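A single chain comes next, written as structure tokens; it is the form predicted on its own.
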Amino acid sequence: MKKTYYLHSYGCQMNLADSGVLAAAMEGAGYVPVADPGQAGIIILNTCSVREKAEERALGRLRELAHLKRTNGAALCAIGCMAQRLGSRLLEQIPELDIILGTERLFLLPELLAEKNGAPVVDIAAGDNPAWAEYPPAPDNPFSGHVIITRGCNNYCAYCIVPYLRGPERHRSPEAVLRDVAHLAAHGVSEVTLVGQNVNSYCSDGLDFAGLLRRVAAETAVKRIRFITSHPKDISDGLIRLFAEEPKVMGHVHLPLQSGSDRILGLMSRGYTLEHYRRRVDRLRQARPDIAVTTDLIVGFPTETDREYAATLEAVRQIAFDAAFMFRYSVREGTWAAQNLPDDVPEATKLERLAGLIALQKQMSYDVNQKEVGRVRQVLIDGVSRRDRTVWKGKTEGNKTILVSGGADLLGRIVPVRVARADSWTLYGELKV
């Protein structure tokens, strides 16, 4: 039971790409993973800070989890972002934690697993680890996998703790890249999801990021090609034009706006207006017309007024996203907001706004879908519905989830699907025979 592991991820991307990283140290080091953290000698959380939710979220889970500790002798750490910014202060709330580790020192555990006699650990030292780097991820499931091309973030918007915690940007090499990503597809994966805080400004010897993607869609086997997260601020028109010219990459690109209104814009700090927004958007459908995009939406954020929550809706209306993570402000510790701005905007009139804006994407996300019925979808089969397990579940080229009725073995393939409806959050198709 000592050398099984449990790891369980919160929050970004970033955090799934990372804990594919740790996993694959983890049995390099001889751990075997578990599903059940019951089972496990080693248990551990990636947690995620980036709103004030999410560490509760994980707060709540180590608790329940801490029992195991005395039940079992399981070993408990905490490590990722809300690790990196409350450090020893979490032994406060969950002394039953045996490790804690930062953001750029979780790849350290299965070494300091192995030492460990006694006290907590605790080590949120800052700097680049190249630790991570030789470890090639292992895959989500055994059809997708995340691969990491930078780390940490120079923008510094306004309310994000991001920055703070993960450090400036660091760019991986285009060979890393590529011996990564070829890693993966070697062990069966097909679809591959780019990862940075800010992929948009990759440049690693001479290549800029819509360089690297006609690389890793050139000189690797992989069959399809995602990237996440995108600042509007720099995405370009080679990456625009790339969605036109190049079929091994999806359809879909999230592009957060979190605001419609252009003072509130600039106090983020997010380095673009809305008008700027709606040209790289339009020019995006005009290069792929059934590209799906996907935004993050903030309200309540300090002196947001009624006037400029309004123009929030409206711009949701006229840019008519397939999607939306949608969030209502808080306060981080730490961050220009934080320190600079005054929370003023009355928790209820947060959580009304919120619930507005919810209401009108959940109706544009219908709207959006209804136009899918009766195309033909490439989808990748990744496994069965929780609800029905007879019917398959899977990701069109737009990351549209899509029940999928008909065939008998389609697990791992990626085929083509008719859609049959929709409503706002799920497609379902049919077997195109």
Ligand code: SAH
Contents of the next structure:
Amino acid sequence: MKKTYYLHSYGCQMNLADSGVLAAAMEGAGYVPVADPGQAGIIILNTCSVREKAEERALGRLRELAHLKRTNGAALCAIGCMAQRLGSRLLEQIPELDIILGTERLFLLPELLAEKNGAPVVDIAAGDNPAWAEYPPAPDNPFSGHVIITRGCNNYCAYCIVPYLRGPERHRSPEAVLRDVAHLAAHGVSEVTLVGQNVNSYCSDGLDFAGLLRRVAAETAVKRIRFITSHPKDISDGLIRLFAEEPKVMGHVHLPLQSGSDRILGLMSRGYTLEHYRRRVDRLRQARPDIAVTTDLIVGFPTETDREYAATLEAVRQIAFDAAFMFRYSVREGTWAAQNLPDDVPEATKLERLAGLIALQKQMSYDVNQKEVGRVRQVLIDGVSRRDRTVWKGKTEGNKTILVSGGADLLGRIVPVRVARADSWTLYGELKV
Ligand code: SAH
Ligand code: SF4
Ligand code: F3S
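Given the form predicted on its own above, produce the structure of the same protein in the form predicted together with the named molecule.
Let us now look at the entire complex, which starts with that chain.
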């Protein structure tokens, strides 16, 4: 069999970070990545289970790839969260699968491939697997990469399947994190994203999250540091202060609000009120006035009334997020909400609420982005525009996509760009000379 592999990730940045480590392990075992699954000896999908739709998408893709397997004889592997949730039940839906590995076992893939002798392998054992930490991650692209600082989650938000699939919270040592960041920097990466389900709860060797960020800024050569995800109940004064003091920490915080109603937030077990959330955002904006604040929102949570939905709209209007990921509630088997609350908001109402929220946020993003016009942003150029290959594409400090005209070879560079105009999702600017 050819020593080539195709790896695609669904879901959150934790999956992307896991895929970076797996890519390093595969390459260490002599496999070469390919962008076309038709050219791959090993086809790997890193799957997500967070909502029903995420599973449907991964299952649909696995079915297509199973067809390729029948014509090419490639090995087909499903790994990550949906593999963890369904285990051998996945074989009933996709009998062509050769390997199914859960969230803590996926790093064993290169070993398993070497030993494999025909029968499908399913391994979804729980518990930390120290093997994975041996591999410093491969970068996402030549300029940026992800480093995991915490695995698992202890929060058990009422709607969420993640803690059941990824186990309890485990923090990596500062030395392990620093080693991985330094490894990426040595490979030319200038921007690193530190990843955990709740980075603010980081605690290891007496170091909290703000302390870890300070060490990464001081002791490694990366120029830009990001992190995801922050939990509103745990975002500390020390972290907020860091935004005022540490220019390497990029001005963006992803802070999922979920709902603007305190009753719904309580039912969700989120551990904060809207007022607490708003005060934290105010403090963040005082510390770093141009910080971008993005969020996640759920509509149609069990028992959500029209008025509670209206409270979410009102919160979106008042807080003025730069961007939001918006979802309709999806029942996840085994969660507290699935066991204790009726899924009583009709599907049509959920869809209507979601459409209303998306329309409002689109307008809010448009208005917020107009304030960028005329400003000069430091942009990491990471590619070219899909529509016009003479136009560069990059990310601002606030993690906004910007298209940049002017300049010869800007790829991989951090350059000043004057924002000329903006719509809801994209900024457009010119290289400032
Ligand atoms: N750890 C992160 C994000 C986890 S999942 C955090 O706590 O913020 C990403 C987003 O998916 C969540 O923030 C939530 O908005 C959404 N989500 C999770 N479970 C969901 C469900 N059952 N139905 C709808 N949306 C859900
Ligand atoms: Fe899920 Fe809540 Fe943990 Fe985020 S903090 S992963 S939403 S349980
Ligand atoms: Fe999905 Fe797993 Fe992330 S369920 S959102 S890939 S932790």
